[in-house]
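Next comes just one chain, in structure tokens: the form predicted alone.
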Amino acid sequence: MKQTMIDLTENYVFDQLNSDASGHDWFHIDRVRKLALHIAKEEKRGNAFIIEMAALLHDIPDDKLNDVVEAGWDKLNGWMQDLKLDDASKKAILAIIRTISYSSGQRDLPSIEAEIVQDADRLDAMGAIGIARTFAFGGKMGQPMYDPGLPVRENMTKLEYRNGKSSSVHHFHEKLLRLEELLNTSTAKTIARERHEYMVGYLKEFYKEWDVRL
């Protein structure tokens, strides 16, 4: 039962991000959620049923990807009814969702649950992957690849975080280079450690490239 729920789930959520354009497609989910089991079979810790939900179902509300916040929740909550999750799954996947996000600020999270696919995303953050994420969105955003007129935000409100004027490359310094010392698992921050040295290095070469120092 609860397979067909995930291959169900899969679908649907397929279905409704395979066309991203941000970097938060069908692909990223994918990544998300076998890092996450990855995760949790390292630390032996986490239910890996609501580990692999959560992973799959943790974009479909996220405000960057809905037109209205509420559409985004009445869009996973619907789905999940559809599923008829009984009440205990669906509280534990709805508290991740809820308070992973690098945005919401929250640092005290619900569970080892919450943990594992928070450090799953934001590994997906960083990296290879996430210098391609970050200019993918940032284009899709319509902002600059790089202001060096612009300063780097500090203490942002989550609005200013959304909607303050900023560049892709300052997202590294504003978010992706902080990412490595906010992971919660031992797994997950032995993989952020190369992960971030590869953004460190390509930042130190786009700078070079971008004063055309030779």
Contents of the next structure:
Amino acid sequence: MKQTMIDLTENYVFDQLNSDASGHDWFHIDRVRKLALHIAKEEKRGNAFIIEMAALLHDIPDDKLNDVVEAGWDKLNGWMQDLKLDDASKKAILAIIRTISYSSGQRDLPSIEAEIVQDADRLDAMGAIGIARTFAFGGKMGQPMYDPGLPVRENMTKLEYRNGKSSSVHHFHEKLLRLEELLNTSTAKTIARERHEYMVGYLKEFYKEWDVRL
Ligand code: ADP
Ligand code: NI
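Any chance you could show the form predicted together with ligand ADP after that form predicted alone?
Zooming out: every chain and molecule, the one shown earlier first.
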């Protein structure tokens, strides 16, 4: 029964995000699901069904992927209704998805399942994949790859984070390099170390080539 729900959800999410070109495609979702289940297994904590469902559905109501935010939440609620998911599971999954995003700025998470799915989503924002996703997203938004004249923004409201003038390289300083310290579980922190160092090395090389230091 639970496996059927997961399989159906997998097909649904695949159809919804298959053609995304902003780094929030189906393969991102699949990696987050795998990372989250791996973390749960290592930590020996969390309800695997809730974790897998929340990981699969976490970007369905994302404000970046829906012109109208409410429409995204309606889609998510509608899907869980169609599945005839029980109320407790629905509530747990909604609470996770509502709280885990970086842009929500929320620090206190409602459950260990939320901590694990957030860690998985954040790990996929780091390392080689994280770099690729950032330039893909920046290109899709039409923002410059890098603009040395722009300041690095420290404290931003959600609106400023989303709409302020920035560049993809700025996004490393404004978010990606901060993620390692914000992770919840020690399993994720261990995985993050290599990904963080990789980004630091990448930026060093980027600035070297940008400045034509030979
Ligand atoms: P969350 O889904 O946790 O709220 P975001 O929506 O901020 O996180 O970002 C998800 C991914 O989209 C980031 O990891 C990054 O790759 C990309 N992204 C978001 N905002 C920007 C930006 N301003 N410039 C470049 N990439 C961005
Ligand atoms: Ni995501």
